[in-house]
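Let's start with one chain on its own, the form predicted alone, as structure tokens.
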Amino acid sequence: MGFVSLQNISKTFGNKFNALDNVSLEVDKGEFFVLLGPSGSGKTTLIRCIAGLETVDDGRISIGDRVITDFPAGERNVAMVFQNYALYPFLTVYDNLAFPLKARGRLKRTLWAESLANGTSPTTGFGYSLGLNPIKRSEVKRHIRERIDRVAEMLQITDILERKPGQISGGQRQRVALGRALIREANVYLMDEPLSNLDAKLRSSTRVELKNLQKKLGITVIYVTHDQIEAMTMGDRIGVINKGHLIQIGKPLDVYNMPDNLFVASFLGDPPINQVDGKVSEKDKSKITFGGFDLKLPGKPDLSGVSGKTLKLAIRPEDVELGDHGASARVLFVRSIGRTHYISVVLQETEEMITKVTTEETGVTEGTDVLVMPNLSHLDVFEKDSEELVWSAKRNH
């Protein structure tokens, strides 16, 4: 059982909208995990599920040895950065940090538990009760500064700390929102689209940044996106989510070479996969016809089980080849951005664009007749209506 463990939860809003279907998770300790899906397809009702912000109709949730399921979000021990920080504008950056310190003697409390972990008791004097002993005034906003200036330096935030939200950037405020969290010490952090109202070259450099902060720090981070080049580069792993139901679990490189469904292939690169349809030869069940050209598959893969169905041949634009034999196509246009080509062509027989990527000059221009291949050796041949994978060069061989 992982450190964070969802197990069959659902949700639903209304008596219609199934927000969540039986999904279940298991996050380890430590971990970068990254929840990658299209707007609406539940990535974010599951970690407000996890915090405690929305009540699950079915299923259980544990973080360690804890099932949290019923506690209400105070009790779960869990941080959450939001897309638009909610930041207090009336409170200073200092004061907006020490929020969660102060709320509810949150810090006296943990102080305490410290101090009797430690075989030792905490300054004692008038004021802070904790219903045992008083703990003074000056220990509590000793230790609020410490932690302040700590995750203040850690973030390179401490130059602003008595400037307000509307007096610092976009970009500092993302780093206010995500320290408030950070100085909790909590078990899990749910982040929650945290980069995408930053410009694209502060998005780059923070997620980066992020992280390193991570790593370094050992936490274990749930972080919701529908920026797949967010969850190729930041996650340890990623788990794709649509429709309420987690498709897809793995390393990021495993999960964009071996996606198991049309959905997840097509969601994951940049440019997007290629989409081509096909059909298996009448003649021989281990051929796919494509744009007029009888592709031969490797080995002996017997395809009449989808034999008279719509197949779709997935392409990844690296993995197009313009040789001397495939399907005639027509190139439409060939732009460059620095050392890397863009060649878009269209099968000539069913009029559908593919996209080719290379490094290498290829010598083409607009309006060449060309032909082009699959790499078989990276080709995915998925079923169009139900999106399922039919064969895989990558998991045959």
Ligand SMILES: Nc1ncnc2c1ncn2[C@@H]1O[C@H](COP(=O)(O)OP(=O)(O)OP(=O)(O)O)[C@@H](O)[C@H]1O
The other form holds:
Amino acid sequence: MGFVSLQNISKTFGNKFNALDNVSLEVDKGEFFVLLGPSGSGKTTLIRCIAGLETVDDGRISIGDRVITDFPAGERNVAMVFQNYALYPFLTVYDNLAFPLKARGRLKRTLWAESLANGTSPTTGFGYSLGLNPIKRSEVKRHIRERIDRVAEMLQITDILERKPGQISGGQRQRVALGRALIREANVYLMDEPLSNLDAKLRSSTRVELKNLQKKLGITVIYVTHDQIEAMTMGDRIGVINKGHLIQIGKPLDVYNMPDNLFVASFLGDPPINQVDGKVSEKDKSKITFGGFDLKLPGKPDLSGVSGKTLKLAIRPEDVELGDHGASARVLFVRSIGRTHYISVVLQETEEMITKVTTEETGVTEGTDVLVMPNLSHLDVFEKDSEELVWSAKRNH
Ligand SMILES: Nc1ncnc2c1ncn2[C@@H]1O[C@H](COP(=O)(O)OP(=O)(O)OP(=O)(O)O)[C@@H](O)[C@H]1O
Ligand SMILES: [Mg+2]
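Now that we've seen the form predicted alone, could you pull up the form predicted in complex with the named molecule?
Zooming out: every chain and molecule, the one shown earlier first.
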């Protein structure tokens, strides 16, 4: 069982709509787990259930060896960065960061436990009530200062510590909110789109810093995003969620390369995966016809089970081949961004568009005719209606 364990979690709002439907998930200690899904898919609801801010209708949640399904939020020891974060407007950034440490004497308790473990004399409020020397106030202050400095440096907010939230930018406020969660000692850190307000450059550097800090501290993070780049670059594993269903869980590249269904295939990748209509060939049930071309699949699979159904050939832009055989197409446009070339072609028979991405010089020019083929070692075929996988080069061979 994972460190954070969700078993068959369901949640309904207004007893008709399933925001979460039978979600099970195991997250390891020290793991950076990314929950990826479109707007309204249930991401926030799921982490609010873990935090205890929503009750679940069904299922069981545990952290470590404690079943916490019915624990109040305050007793779960989780830190959360909210999607709609709010800072205390009347406190400086520094005091906003210090607040979770001062609240309920958390830092004092930690220091006291640490000093006991180290064999030195216990010294906080507890120690005092036990007749022992209390930790000096100045020592607690120094610890707070050290922690804040470390987190502020990582988030590049050191120079705004003395300002109030009203005097800093939206992106800076978001980083303070992130800092306020990281500063605490918690079993699990739940982060709801914590970088969404940052500009592209800051976002990418904060991504790296956050990931490094997480690794260094060994903390367990469940991170919510709808941004697949964020998921691919930060997650040890990702879970793709849609309409309250957790559809696929795995390492980012495994999910990218071996999607379980069409939704996952289309949600990961930029530019998005090409989806081309196909049908099992009437003459040969191991072939698929697309764009007027009969495509021979390796291993001669028997596709008679989906004969007559509309299929979708899912082809990554990097797996589109323009060569001497395949479906006839016309080159619509060629664009280059730096050394990456984007070539869009339109199939002559069906007028479907296919985009190819390559860093190689192809010599292809706009308006010319070409033949298009998928790279057969990376092709996935799905059934259009059920979105289920019908044939996959990686899995069938
Ligand atoms: N308190 C609520 N009452 C009724 N419906 C709700 C409530 N909270 C969420 N929902 C619904 O549950 C579904 C899941 O919402 P949720 O906020 O978890 O989505 P999300 O994946 O976080 O989306 P986003 O990326 O837009 O933040 C949505 O359809 C939403 O409208
Ligand atoms: Mg949300």
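Residue numbers count along the first chain shown, from 1. This structure is a prediction, so every number in the text was calculated from the model and none was measured.
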Between the two forms, rigid part of residue 140 equal to that of residue 271: no
